[in-house]
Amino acid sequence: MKIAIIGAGAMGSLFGGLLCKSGNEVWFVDVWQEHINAIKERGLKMCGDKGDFVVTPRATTKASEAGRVDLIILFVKGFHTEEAMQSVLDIIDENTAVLTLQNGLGNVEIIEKFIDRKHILFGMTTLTSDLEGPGKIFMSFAGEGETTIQPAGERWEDAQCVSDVFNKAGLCTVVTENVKQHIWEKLVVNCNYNTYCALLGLSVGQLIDCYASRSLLVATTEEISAVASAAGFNLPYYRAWEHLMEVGEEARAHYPSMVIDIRHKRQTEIDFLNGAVVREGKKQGIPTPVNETAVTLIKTLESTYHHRK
């Protein structure tokens, strides 16, 4: 399969690297020239508990250089989705599927501004990865992890084809009719670990080992559970908390992407995470003061970068 990874950061490099290793023609598309150059010159070095190896995907800063592809996988931050879709229109034809594995809520709605919903797949993954520098990632997850995907329209055969390709690459993937439920479960993870690790400069393991943080994680999770339940999803608090702790143990060494964004004084995707919970809470009539405070703190950090060394 010919695959374009749009946004070859930590997660895009993880998926793209494993898909390349299993024999697919993979193109990395990213704006970070140094990363692209390193991959062109030395390949992508992938390190982790399951071994260290180098793969050699194609790499470019211009999606059009890839030509028509069978599958596009979006790993850009949510606020870049529209720009990313504009950049890939030249490599899409009537047989191209577009899969979003991005964090948070709202990306499918942006994508369907550009292509018919029947070509869109959406999903989530519990895998984690850390970008250690140009051309190098650390596969920071423990265990197998799981990726779930679903068609936004009715093309289940496309979803199954992608799932088969992913599983062949060692990416444990299932097709399900309930991805939105899984996305809400992952939102629990991201709204806690991404946001609070970023605010405190901690790894996932360091955060969950800190007893003082426990009441914050509990309150955030309670709000998300209440909003999700009001929106029609089966996410009682005990289940949400259990999922949060399970993922935390599998990703103890992981520094979420928002930690890196804050460190490098970049815009974060807080609006697609805790911000999405706040918006849905208002829609459902559920108060979300803890998540709203988290959004305010991250946005305050973003707006005061110029004051920080």
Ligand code: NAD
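Could you present the same protein in the form predicted in complex with this ligand, rather than the form predicted on its own shown above?
Chain only, nothing else included.
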């Protein structure tokens, strides 16, 4: 399969690297020139607990250089989706599928502004990856991890075809009708751990061990559960909380990516996480004051970086 990875950072490099290793024609497209140069010169070094290896995908800063592709995998941060979509329109034809595995809610709606829904696949992955520097990633997920995908329109055969290619590459993938349910479950995790670990500068374990933070996590989760339930998903509070605590125990030592974003004074994906809960809450008529406050606090941090050492 001919595949373009748009946004070849931590996750794009993980998926793109494994897909390249299993024999697909993979193009890495990224605006980060130094990373693209490193991949062109030395390939992509993929490090992990089971050993390191190097893959040699094609790499470019201009999507048009790749020419028409069968599959686009969008792995930019949500606030770059619009700009990224603008840059890929001339490598898409009638049979191209565009897959987003980005976190949170809202990316499908942005992609839909550019292409017909029938081209779009969306999904959720429990795999994780860290970018160590130009041309180098660390595959940080413990265990196997799973990716679920679904067509936004009716092209189930596209989803199955992509799933087959992913499984051949060792990316354990299933096609399901329940991706949105999985996305909401992951949203519970990200809206609590990403946001509050970032605001407080704590690891996941430090946050959940702090008795004083419990009421915050409870209130945030209650709101997400209420909004998800009103939107038709099966996410009663007790299940959402159980899931949050289970993931928290597994990820005790982890500093979520928003902690690193805040540390490096970068824009965060808050609009696609707690911000998306607030938007959906408004649609469903469910108040979300705690999530709204979390958004305000992160946005205040983002807009006052220049005052901080």
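The term rigid core refers to the most C-alpha atoms you can superpose between the two forms while keeping them within 1.5 Å. What you see is a predicted model; the values in this text were computed from it and never measured. Residue numbers count along the first chain shown, from 1.
In the core-superposed comparison between these two forms, the C-alpha atom of residue 172 has shifted by less than 2 angstroms.
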